[in-house]
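Read the single chain below, which is given as structure tokens and is the form predicted on its own.
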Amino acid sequence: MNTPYIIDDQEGGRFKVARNTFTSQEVFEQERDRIFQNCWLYLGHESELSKPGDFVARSVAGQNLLFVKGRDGVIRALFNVCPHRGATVCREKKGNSKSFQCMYHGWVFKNTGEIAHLSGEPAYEDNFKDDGNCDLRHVPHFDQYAGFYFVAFKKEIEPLADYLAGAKEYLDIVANQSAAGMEIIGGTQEYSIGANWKLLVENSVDGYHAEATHATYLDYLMNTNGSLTATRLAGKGHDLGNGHAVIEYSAPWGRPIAQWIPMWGETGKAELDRVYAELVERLGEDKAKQMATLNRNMIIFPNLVINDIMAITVRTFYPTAPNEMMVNGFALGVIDESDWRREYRLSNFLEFIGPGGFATPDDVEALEQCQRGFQSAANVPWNDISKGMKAKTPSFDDEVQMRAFWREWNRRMTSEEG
């Protein structure tokens, strides 16, 4: 009998993950088909395409896609692949264009995907273009929720709204922080990590590691005048279904949505009081309080992380090898916020969440140390994710959120459907 990927002993309160799931070439190759070809995957945010002609070229699960708003105002997901010989059509990462020209033989496509100019057309049959044969191909499934756009490559797949399950409630909390909407701020932060991609899933929703791994940041805050309130770290973990999960918790740091800290002064207090009053009027007292004062770290299976903490980051990542991943990160903010709020939002983002902040280098070091440790997997074969397994109400620093991910991962990797 083959060694299982996980041991899920609910009666005994033990949950183990085999370390070869982080190192195996066979698992890596199976994940391409069983996970990334069979799930809804994040492509981009609506704010990245504000005008007709705006486009973003992005790689999703190793496939080159164009996320584009056509001249008709419709947002589409197209394979960024020439139907003629397969060359990448658009080689710019983002911009605004009425058309895209393939550099190989000069075929030109409208920003709706239709062929606009077929080089050497007289040499083709008269009806050669009529059946769409020369157009850029549409991704099989493309949908959005709360401004977050997803694609799916599988022919038969459940609707996005069903797939997202309980994650929709928390996407709404992020998307409704302003009546004017949310926007991606600036460009993409791209970096690689020498570790398996599932380690970053775990790390992104891990409320257990902060005190040890991020001690430097916590010391910095405690020694910076006015950067903390008396609020203590406390909260819960939630399994949201379909492998999605979130931890939601109070924390002492400032949040630009509406949790003030003394460092931000009376001007800041007055502004955040106005923001909070607007939230109460629009959403009610309970939802406003949840939105303003609680932090959220969420994983949407398999690889979309949205962390709404001292700032908001949207992060997605793909494996390039069993021990390596590429990460794309984005800052998300409120469209109509003041210069003062935007400055502190970005300051918080860069200080902790950004690639050069306090958190990411610490986390990268921890993940790469785990990957090195997995070289001993033949003799030390199991990771433990049992914390809080028998708790009636899992704490934010328990591990229910990781178990939710792993159960779904294991289901997809071992099902007969493939």
Second form
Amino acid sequence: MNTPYIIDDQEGGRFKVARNTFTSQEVFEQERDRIFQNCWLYLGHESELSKPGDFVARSVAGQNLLFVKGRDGVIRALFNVCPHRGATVCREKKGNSKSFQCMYHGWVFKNTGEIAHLSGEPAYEDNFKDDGNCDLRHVPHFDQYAGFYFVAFKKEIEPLADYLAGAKEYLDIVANQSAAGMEIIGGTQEYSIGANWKLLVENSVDGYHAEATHATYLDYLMNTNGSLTATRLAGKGHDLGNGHAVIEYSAPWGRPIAQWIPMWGETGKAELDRVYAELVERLGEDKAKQMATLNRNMIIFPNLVINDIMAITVRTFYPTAPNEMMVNGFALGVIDESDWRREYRLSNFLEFIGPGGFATPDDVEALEQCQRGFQSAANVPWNDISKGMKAKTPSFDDEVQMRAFWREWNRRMTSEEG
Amino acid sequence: MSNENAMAELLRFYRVQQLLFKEASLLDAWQLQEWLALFTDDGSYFVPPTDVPAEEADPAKHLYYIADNHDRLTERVIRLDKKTCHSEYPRSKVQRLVSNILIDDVAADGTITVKAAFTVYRSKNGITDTFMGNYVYVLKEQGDELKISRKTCNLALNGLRPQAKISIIL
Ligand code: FES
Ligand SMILES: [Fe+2]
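Requested next: the structure of the form predicted in complex with the partner chain (the form predicted on its own having been shown above).
Whole complex next, starting from this chain.
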């Protein structure tokens, strides 16, 4: 492409993104190599594998992986691909198993990845399987931070802790909401959107769109809680380095970690007061207040969103075409929380988030309408994300978080090394 | 079976079938307030996740797509009637097919459990999405009317690919 992907005019306070970055097949293919092969990508949460033998088969950036706790108690990320002739080995989405048998020629693998049974072994050379060539292959890089497990495919990559940069502090806020730890709640929201994946990156941390796109949700809060004036939408946006970003803000909805709303009644109030007191004791007043009362929408470059809002959602997505993405959404909750709190957490989640919520369907509509608009990219070529560019402290409804993402995206897409 | 019993069963089936067909036709016509009136005052509406077996799914323990008590169901209808409900304004065209109606259980108090199969087509922006699965209804007599006390829509899908969203009532 001859025109640049972005125009980053800091002096003039203008930031433009070329719309063909959302539509071009060439960009899509380069992203596969330069972004998805080269970055740390979210695989799963530690709570999904509680016992030895637990496994989750998951596709990450189009590759079938097995996230599994071996009989030795070690958590691994294996390619869910038969070393023999390439069939997908485990075809169940999750479960508990000592071993996995490939359906094609019957090779059997231990849940550590090692070959356990080579069918027709006498026909092979002696010691044929001793050098590991019959074992399931390990994903080259695999590490975790605060219970969130990531993989990377590239041979040379910086350590996860360095890669996460300023995002670590915010991952800690999500991970420390209880002394007992956090867990993924059963049931996944699996959907696709007919739009470029970067539109969902932007949307997930976009404080600017709430009032227009989610007018019906704000009406709903007004209807059910009487008034919206108690807590206003207000806060800041932060560039966390390496393409990660967060907005942190107050909002009128209830938070199952200690922001009470009238709908939750006196029982709810007593319970959340207890939760808050525990937070203060464990983390101190400032942290507790930040954790309990502020909302966070965070993007971890390139495709992990953790939104700690009226509930906590962990969302990851990858493109299957320039105009299509696959999305997996999970709910994160506090381990051992009371039935009451779990129920309200889920209820809160569903009223806003996900394909049946009061908000996400309208986000999907917006994204798909943008994608349609980009068909005119040749004639109306630029997106604008300049809002708050000259602000000393950008507001949560400015666009600093999108600029952080796009600068990193552009750096990776245009760097010499590729 | 005596003739009398057979007539009673036939009548029951007829009432159930009429209710389900009436419901489908109200939804197809976007008469949502009238649709809501088919529910009991504490009627609820659920769409469970597609990766948890239907027998195990529990809205207090699992992440559903939709789990509406009557209050939220009322709010859902209010929302769907607004112009600012962007995903359904302008409105999509919808067509439901309901069949395989089976009366599963009749309790002593007259509560009826019904299963049925559905296909719901939704067309908008030149794209048609298909939702299919089975309904499980709990129906209750109220006065001399049969009302929906609980409606569960179990999707026979591997997630919402490519439907993306459930912006209509299933
Ligand atoms: S491909 Fe798996 S055993 Fe042959
Ligand atoms: Fe949104």
